[in-house]
Every structure is written in structure tokens, then in C-alpha cells.
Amino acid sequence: MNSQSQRRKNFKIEAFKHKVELDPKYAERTWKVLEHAIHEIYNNNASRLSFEELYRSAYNMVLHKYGDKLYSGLVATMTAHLNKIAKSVESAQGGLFLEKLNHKWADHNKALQMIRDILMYMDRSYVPTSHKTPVHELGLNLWSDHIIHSPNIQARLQDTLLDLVQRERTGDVINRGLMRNITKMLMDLGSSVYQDDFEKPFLDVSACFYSGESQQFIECCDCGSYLKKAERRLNEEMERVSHYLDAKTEVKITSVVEREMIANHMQRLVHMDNSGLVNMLIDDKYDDLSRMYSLFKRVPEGLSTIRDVMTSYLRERGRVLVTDTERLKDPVEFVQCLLNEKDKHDKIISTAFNNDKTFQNALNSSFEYFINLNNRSPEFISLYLDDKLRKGLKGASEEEVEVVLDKVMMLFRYLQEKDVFEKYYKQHLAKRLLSGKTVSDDAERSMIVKLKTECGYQFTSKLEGMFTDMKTSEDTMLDFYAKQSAELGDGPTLAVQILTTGSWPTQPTAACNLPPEILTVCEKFRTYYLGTHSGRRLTWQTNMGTADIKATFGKGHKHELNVSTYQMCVLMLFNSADGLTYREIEQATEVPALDLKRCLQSLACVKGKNVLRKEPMSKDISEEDVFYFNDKFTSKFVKVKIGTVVAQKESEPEKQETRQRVEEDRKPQIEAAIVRIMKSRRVLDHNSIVAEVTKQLQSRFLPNPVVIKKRIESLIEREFLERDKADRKLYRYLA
């Protein structure tokens, strides 16, 4: 056992005693074999070769340190072949030039693959250590140097490619497959070859082409046609890239088309006579507007250009609309026009401008601008609602009612003087509730909920109080008749609505002289009510009531007349007189002159409702007129409603009065805001107070800085605030 291990330890491998020497001509001979093989590969005779033997030969050359000889031989052999190929390509005529180049490129690639397989060992060991270019890359570089950059090929190749693109742009059909192969060859040779030898000149030529074409188009086309052509060209270029150019070229070529066809002509396009942006908006050209939006979106300042033109057009159109004296004659039509304009431009923004928020904001600011140019907008919007809630929404479904109310709310949001709207809305709601002329309580309540959501509880508390009063009045009347029916007998039936003074827009009015029959029932109700509710006071608002009267005309024709309280007072006089002068009626009823004239006008001058006749006959009422009961009155209806001739809009004095009431109501709100601000800030300068008060109150109205100053003075007088002794512009809060 020990002897065996001893023997193992002594075992040695020794080198050969004689030196092994290679044949001195080995490298040359082996290279000749490889060189011949490369020639055969380029001559398409590769099938005769033994690739295994060739690989072994190349392997041995590298192994025996002849890598340099092998590599330099390869470069020389390939260069020689490529020079022959260059001459062959140069000799190709006309359209065969690209085909020959493409064919030779395919052959070169195939040859390169085989050569790389044979020289794989050199690629793996010799090339990295000697910092040489790998075989495949070497083949591409040599092709680039000797073929693509050959003096007789480079310019010709570039011109041919650009000419084919130009021909395709002008409508010719070209061999896209061949183009794709050639541009792919340039890309395979490296991005710098593709860019320098094709892409840069392609972009320069394209810029010249589109600059000329855009100039030509803009001279002869309208805006819509020009945009179609620009869109088509843009799509063509993107399609061209997808078919035979590098994907990275797309952003560059589209940028050229955008600059030359759109950016350079934006102002001229939007302002083009008879076909520019304004004409498209007027004529609802959705497709053209959508095309303009998508094209202009691609260039800097494109969308802001459209937006600016649209805004100035809307403001001017709106200004004309709200100052048109003809339109102002009909408030309902006026508001309907505003809503139609809003619907029209909302549809344009959603359909053509991709519902772009910046365009929606521009539309909103434009509407806010011009709606507030007309200080009667709050009144007119309330009148529009009044019309809809009286009769306009009759038969409409709940969804349709909601749509109309939402549209009106949208206009309401634009109002700066929301408190003025509130004043009018309260007046109109009161008339609807008291006359029972509302389409539905649900619609009325829905509107109040919307106003409450928009402006808060304070805005709608009085409106909700009006509904409460109507319900309470109903219950009170049921109780009154239950307790007093025996005393009342067959006298006139009375329906009283008891209105809480603070909730309803009632104004002190001169009480008219009620007919004795009515006065008796009224006094009984007063006694009942004050007996039930102590500490309350009742004032009859005769200007707000209605009455149903049974009347008998000639030949026994009987009708039931639905009239106002004032009209009832007038008609009841004719029970004891056939004819009365205006002055006699005025003296007997004591109805205010303006109301009396309207009242007599509706009783004597409206065809089909003329239960009185007057002499002399005319549309207007004068103080010398005489009135007679019209025996000959007939109507196909048993019930005849005689409305009072009213001005739908307020008269100038009424308008001034409402404005004055609004201004008075604003004073405590401004003062409350000032006190709130000063209580939290303690010391503040004048300008900061004005800014803070405006910010707090702008949801209801925009306070006038002059009025704010007056309210500050008033608060100083009442010792809520004081001026700082050192700085007169500073105010201090006094606890």
C-alpha cells in the first residue's frame, strides 16, 4: 500500500525532447483556402464548400497567432468584392438602379452570414482582444464606405429616393416594398447613415414642398377645404412612415407638415372671410370645427388662437343680443335666445372640441360677461321661469321639467346680482301661488332645492316660508267654515290666504272699498282669526286677490266670471247703476288710479272679455270715459276668465323702486360681512376690507366699493369700528 502511494507521488509528465515546428507556408496556404472560399461565397457557389473544414482552418490560424493575417485578408477580400459590386450598381440604368442595389445588398447580407459562421472563432477570441470590429459590423461598415458613400452612388441614391417620395406625393404609385428595403438597409447601416443620407434631406425637401403647397392652397381654398387638405397630407405622411420609413421619422415629418401647413397660417385661417372660425361657429360646421381643433392642437398656441377668436366672437354676439331693444320687449324670448345660444355652443364644444374644459371655461366667462351687461337680466330670467312654471311646462315629464330648470340655473350662476333675481323670483312665485297658476308644486319645490343648493338656506328660507303659509291657510279655512258655517248662511264664500309679512313680497297698498256683502264675511273672518291667534294683526292685500262672480246678461245668458278683487269691486257697482263715469268708479272703489285703468281696460277693451262697454270706444282709458254694463256680451264658455292687462316687465318707476329695495337690503349684508371680517382680523386696512367683503358677498352680488366705504363710516359712527390714530387708512374692531 505504501509502495503504491510512493510511486504515484514520483509520477511526472515531461515535455517533448524535440521542438515541434509549423510549416513556414502554413499560414499563407491556409489563408488561400479561406480566401478562395470567400470568393466562392460572393459568386454564389457556396454549396461546394465544406464549412466544417473552413471553420477548422480559420480556428487553427487564430490558434497559431495568425489572426492579424486572417483579419486583414478578410478586409482586403471583401473590399475588392464590394468595389466590383459598386461598379455593377453604378452601371444600372434608370429604375433598375434601386433594384440592383437591393439585390446586391441581399447577396452581401447572405455572404456576410456565411463568412461570419466560418470566422466565428476569430470573432470570439481574436476580435475582442485586438479591439477590432466584429465581422458582421465590419461587413456593414465596408458596404457603407464602398457602396453607399461611393461618389457615383451617394448623391444618386439620395435623389432617387427623394424623387420617388415626390412622385408618390403627386399621385403616382411607387414600389413601396423596394423603398422599404432600401430605407431599411440605411437603418441597418446605422442611424447616422439613415439620418445623414436620407432623413435630413427628406425633411428639408418636405418643408419646401409643403411651404409652396400651403401657399397655393390658401390662395384658392376656403378654410374648411384647406383644413381637409392639411389633414389628408398629415395622414399621408404618417402612412408613408408606417410603410417604408423609420418609426422615429414620424414625429419629425409630422412636425414639418404642422409647421408649414398649420402654424404658419393659423391667423389667416381663423380669420378667413366667409369661411373662418366665426362662420363655422355660426353655421354649426361640426366636422370643420373638429378638424380645426385636432389640427391646431398639434401646434404651439393653436388652441389658444381658436379660444381667443371664439371668446371675442361670443362676447360681441352676446353684447348685441342683450342690448337689442327689439328682443328686450319680450323677456321670455330674450332668455330663450340666451339658452339657445348656450345649447348651440355647448354642443359645439362637446361635439367638435372634445369637451375641452378650457373652451367650456371660455364659454362660461363670455356668458357671464354679456349677461351682466344688461341689468335687467335677473328680472328677465325670473320672468322666463314664471312663464314656464305657469304654463310652459304643462304636460311635460319630470325629466323634461328638470332639464329646463337646470338650464335656467346655469344662466342664474352667471348672474352677479343674484339678490336682484331673488327679489323678482319671490314676487313672481307669490303671484303664482296666490292665483293657483303653478304647473306643479313638485316643479316649484325642485327649483327651490336647486337655488338652495347653489346659494344656501338663507337664500330660500323665505321662499319655503311661502309654501308653509299656503298649507297653513288651507287648514285655517277648513277650521273657519267648520266653526262658522251656521253664521255665514248663503253669503259669499271666502278663501283667505294668510301671509307672514316677512316671507312675502307685500307692499303697503291703499285698501279699496269692498262691496258690503264681501265686507261682512271679511269682518267675520277677522274676528275668528284674531280670536284664535292673539297678538297678530291682519291687513287685507286687496291688490293680490281674485273672485268668481255669477253674472246674467241679455236673453238670460249666464256666465261665471273669474276676476281680480279690483275688477269685482268695479263690476258690483253695476248691480245698482247702468252707466258710471271713470271718476264715479274711482270715487266709489278707491282703487289706485294705475290699477283702476288696467282693470277697466281688461273689462271693456279686450275682445271676447268685454263685459263692460265704454264711450268713446278706444284702447286707452281716459278720465272722461263713461262705462256701461254690456248686455250683449256672449261667450261660448260658461266660465270666463278676465285677466288684468299687466305690463309683463316692470315699468321704469317700478324698476327704480325694486332697485332701491335691493340696495336697502344689501346694506345690512355688507355691514354684517365687515363686522365678521373685523372680528376675526381685529385690525385691517381699507383696501383689504373691500377685497374681503367682495369675496364674501360675490355669491349673492358684487358690492360697490363706494357703498362699502359708506357702510364702514356708518359702523364707525355706531362705534363698531374706529380709525387708527396713527394711520387713517387702518380700521380697528371695537369689542
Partner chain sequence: MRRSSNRKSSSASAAAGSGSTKAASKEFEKIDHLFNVYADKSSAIIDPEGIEQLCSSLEVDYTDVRILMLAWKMKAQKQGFFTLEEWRTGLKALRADSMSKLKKALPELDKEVSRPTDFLDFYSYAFRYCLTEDKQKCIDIESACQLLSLVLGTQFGPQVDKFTEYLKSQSEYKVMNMDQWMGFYRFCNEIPFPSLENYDSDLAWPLILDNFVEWFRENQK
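The structure above corresponds to the form predicted on its own; please give the structure of the form predicted together with the partner chain next.
Coming up is the bare chain, nothing alongside it.
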């Protein structure tokens, strides 16, 4: 080494350049030692061995390139031992078979551990370079090959395991700990061993078992009991897995149970006579329904099956409800019925169906479907509200009121013809306001707010106008009396409600002849009002007013009668005559015939309110009748109410008339929509116009495509639109 070289060399110690051969005999001897050790280990005599010596022996063998011999020796030795063990296990009788196997397995593992420790150097250096299986794994594989897959053991093992499971399923108690050990053993041997030797056959056998059992149950059980049994089995299987099977088996076995017990019998269960889904719904069987829900949720199409059956049941039930002519005689009852149905099913969905949104939607769509089957639904809902606001909610707390109104709003949302509802609501509200018969102003206003939130300002602006009119009228009256009290003196006390024409439902005004006393004070009011509000026109609505009259009957009985304006006009006539014919009354009052007949009927033919006497005493009013002041009238009440302007279900002709008005009102709305759409799109085809118009108007009503077409043609005639010259399906907007 040239110490003067530029690079400094590291000082090296080199190994022997010549091979050190181990004496082959030495190798053989060393192997024998190890072999003997393995024997001892397997014979549970390991305590006498020296770990250090054995380790060193193995180390030397590998070091001196005798790894092959060591390894193959190991294989041979282990194999020999395992074959012995196999025979031992095979010979075990009956129940002891598994125990023996388990015992031997534990032993083997212990042995393997020790062997691995001894041969650790080989495991780390020889094994990887020669691409051999590591010792531990080798030990497992050999166990698999020679024990588990031994022809006399393999089938027996499988059968034994499956038999135990079967017995447990039929009620026996088995040794779960042992089972666990065995299945764990199989898992340790490799998941394919576990799967092939146990899991697959287990699943197949289970499928058969449950297929049979489910068939048996379904023949003899009702739906509820069957579901209970299925749930029990399902829980049982899950518990089984947790106790002695591999966790990954859980999902597989549960899907077997689900398939066999539930999925395969879904239709039959749901439609079972007397106990199926529909019966559960009718009888509010929350537990059963809840169970069905959670079980069916596990299988494909399960929930949709329940949902579909529920939907068709609801639709049918609803359809029957809304077409039941008996029930339809009482609108308030009818709506209450609908509300009850809604409540009932809401409860079912929240209690048993976990508030599942898809079910809620199904419920909503069913209600929407059948409520609109009856085209009087809007009217009836308004009548229901009228009843509640008039008297039904008397004494209710604010929260109770809100609850009722919110529920009715839910029904309102289902209506397709909201504009019809609006018309009736307006009429009924008008009657309530004018007769002063509303339970609470707050409740009324709350309802308006809800309608406004739902439908927008347009819907409620007129309704709010009605309230404003009432308030303004109050103020006007106070002012009137303040200014005019001197002049009015002893005249009748007048209370006027001034209604703005646009806001209130249009009524055909039929003037009648007011009694002179009334006329005077009315005129005074008119003068006063027009003095402060020039440019306005006042028309007396004699068909909507009321009057309180003091009447003295025979024997000095005094009563205060609350009557309608028409009735007042009739009664006042009897101040100057004791008896009058129908024609005389008609002539004097000029009340229209239909109203007059109704009026006279309520004055003469109703028990307890017959302030007039009629000859002849028949129920109906004919033009030949004669009326007399009924001197003999008595009532235990001082104040007697005769005239009421209560909201009622419309008669057939009235209904036709209202509907016609609604149809008329819809025409300009449709036209406005068409023009709006065409103005922005310029050119559009027929079907698109129909779709757009429907969409725009759907919050109020559902327009009829034929009506839309007619409106389009009308617009063409009036030159708002034209047909495209080239493509006849298109319409063009004309500026």
C-alpha cells in the first residue's frame, strides 16, 4: 500500500478467502439433534431442551449451507407427526371428535411456536432467499393438508359442525366455546379454508333450512307472528356469528335469512288476508308495522313494496270517502273525517315507519289524488273552516287554534283548484264578518297569514281589504253618531258596514222597500257619508243586513227579535195591519220571490220562532197564503234569534253558478299567462305553451288543455298571436 497515494484507503479485514467446509457428518449429527428436539416438542417434553443449543445448531446448519437439509427435514418430521395426529383424531368417537381436534390443534400451535423460535435464523435468512414458506405458515399449511383435508376428517368435520348448528337452531344447547375455537382454527388456516370447508356449506345448509322453515311458517302463521319469527331468527343468526363465527360471515348469513324468510315471501306477507299490511294500517298495529318496516328495509324492493301497497290502499280508501254520498251531506263531518285519516297515517309513519320521507311523500300524493276526485272539496274545506272560526274553536287556546289551522292548511295544499276555494272562503268570510259571528279576530287573521304564506299576496289582498272595511266602518259609525246625535234623536239606531265593492264577493243587489223609519235614518247616513267622501256611490245591500226589533205579544210579553233586513221589512208591515196576504206583502216590500218565501217560512213555519201565523198551516209557502201576527207567540228567551245568514252548503243551481263564475274568471288568467309566455319566447310550439301555462297557473288551478287551446285561438282571432307560416305547430307573438 502506497501511503503516499492521494486517496486514503480504509483499513479492511477480509474474510477467509477459502471455503470452510462443514463436515457432512457434522451436518447429519446436528440435524439429528434438531429432529429429536422436534419429537420431544411434539411429545410435550420440551422442558428438557436447551433453547440456546438448538438455536445454535440450526444457525450453524444454515450458515454452513445446510439450509435445504434442515428445511426438508423439518417438513418430513412435521408431516410424520401430523399423520399420527390425524389417526388419533380420526379414531375419536362421536362428540369427542371435535374436542380432540381442538386439543391437538392447541398443541400443534404451541409446538409450532417453539419450533419457529428455534429455527428463527433459518426463517430469516434461508427461507426468503430460497423462496420457501416461512415456518409458521408452513406449519399451518401442513396442518391443513394432513389433518383438515385428510379424507377421513374433512367431511366428518364439516358434518359435525353443521350438525351442531342445526341442533342449536332447533333448540339444543351446544358447546359454543368449542365451536369458536374450531372456526377460529379454520380462519387461522386461511380464509379460503374457512370459506370452503365451513362457510359455504354453512350458508347452503342454512338456506335450505330457512327455506323450509319459512314455507312452514307462512302456511300456518298470520303476518304479524311470521314477522316476529323472522326477526327472532335474524337476531339469532347475528348472535351466533358474534359468539362463534367469523365476523365477516354475519352479512352473508343475514342476507340468506333475509332472502329466504322475507324477500321470497314479500308479496304473500303483505297481501295476507286479515293480517296483511292493510289490516295492520287499519288497526294501527304500530309494533307489527315497525317490525315489517325494519325487516323489509333489509331486502331489495322491500320498502317500495310496502309503499306501493299503502299508496293503493290509501287511494282507494280516500276515493270511497270522497264519493260516499251519505257522508257528503255534512261537509264539516266530511272534512273532519279527512283530517282524522291524515292524523292517523301521520302517526303511523312517524311511529312505525321512522318518519321515512318517501312514505310521507306517498301519503301526500295519495291525499292529493283523492281529495281532487270530488270537485266540491274546496267548498267543503272552506265550510269546515267557517264552522271552526264561527264556533268550533270557541274557548280554544292560541296553540290549539294554530294546530287546527295548520292541519287544515295541509289539506288546502292538496287542492288543485285553489281558486275555487278562494271564492268560497271569501263568501263565507263575508258572512262571518257581517254577522259578527267570529270566534276570534286573531284566529281569522292567523288564517289569512297562513294563506298569504302559502299563495302569495295576491290571494289574500282582497280578504285583508274586508277586514280593513270592517274597522273603517266602526270608526265611521262613531264619527256619525258623534256628529249627528242631536238630529237622530229617537230614531232607530243604525250600524252601517261600508264594503268596498272590489274586495267583497259580488252579490246581486236586490233593493227592497225599507220601512219609513229606517229609510229616514239611512238617508241621513247617506248624506253624511257622501259629504265626507265625495265621488263615491253607496248602494244598500238589503239582502245582507240584520235588525233587532222589540216586539210586544199578547199578555204583554215582550221579546227582542234578531232578524234579517228582509224579515224586518215584512214584520214592520204588521204594525199597521193584523193580517196580510202573500201578494200584499210582496207588493209592499218588493223582496224578490225566492228570498221572500224563505223569509216567510222562517217567520211562520219554524217551531219556537213562529212570530207570524200562516193560513193554511202547511210547511210550504204558496202565493195564496195569508199571514197574521201571532199574538200567542211565546218563548222562554227574551231575545229570540230568527234570521241567520249562516254559510251553508250550496244548492245544486248555486253550485253551478259559482262554478261557471270560476270558469269565467279563469279565462283571462289563462290568456294573461299565454301572452306573458309568448311575449318572452316569441315563437313556441303548441305542446310547450300548454305545459308552460299549466306550470304557471298550478298554484291556483289546473287548466284544461282544451280551454287553453280555445284561448289561443281567441288570441289568434284578436291578432295577438299568429300561426307560423312554415311550421303549423308553432305560434308566433305579434307585437
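Just so it is clear, the model here is predicted, and its values are computed rather than measured. Between two forms, the rigid core is the largest collection of C-alphas that superpose within 1.5 Å. Numbering follows the first chain given and starts at 1.
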{"query": "Cα displacement of Met120 between these two forms reaching 2 Å, rigid core superposed", "finding": "no"}
{"query": "Yes/no, Lys347 Cα shift of 2 Å or more between these two forms with rigid core fixed", "finding": "no"}
{"query": "Core-aligned C-alpha movement of Ser366 between these two forms, 2 Å or more", "finding": "no"}
{"query": "Distance moved by the Glu719 C-alpha between these two forms (core-aligned, Å)", "finding": "2.5"}
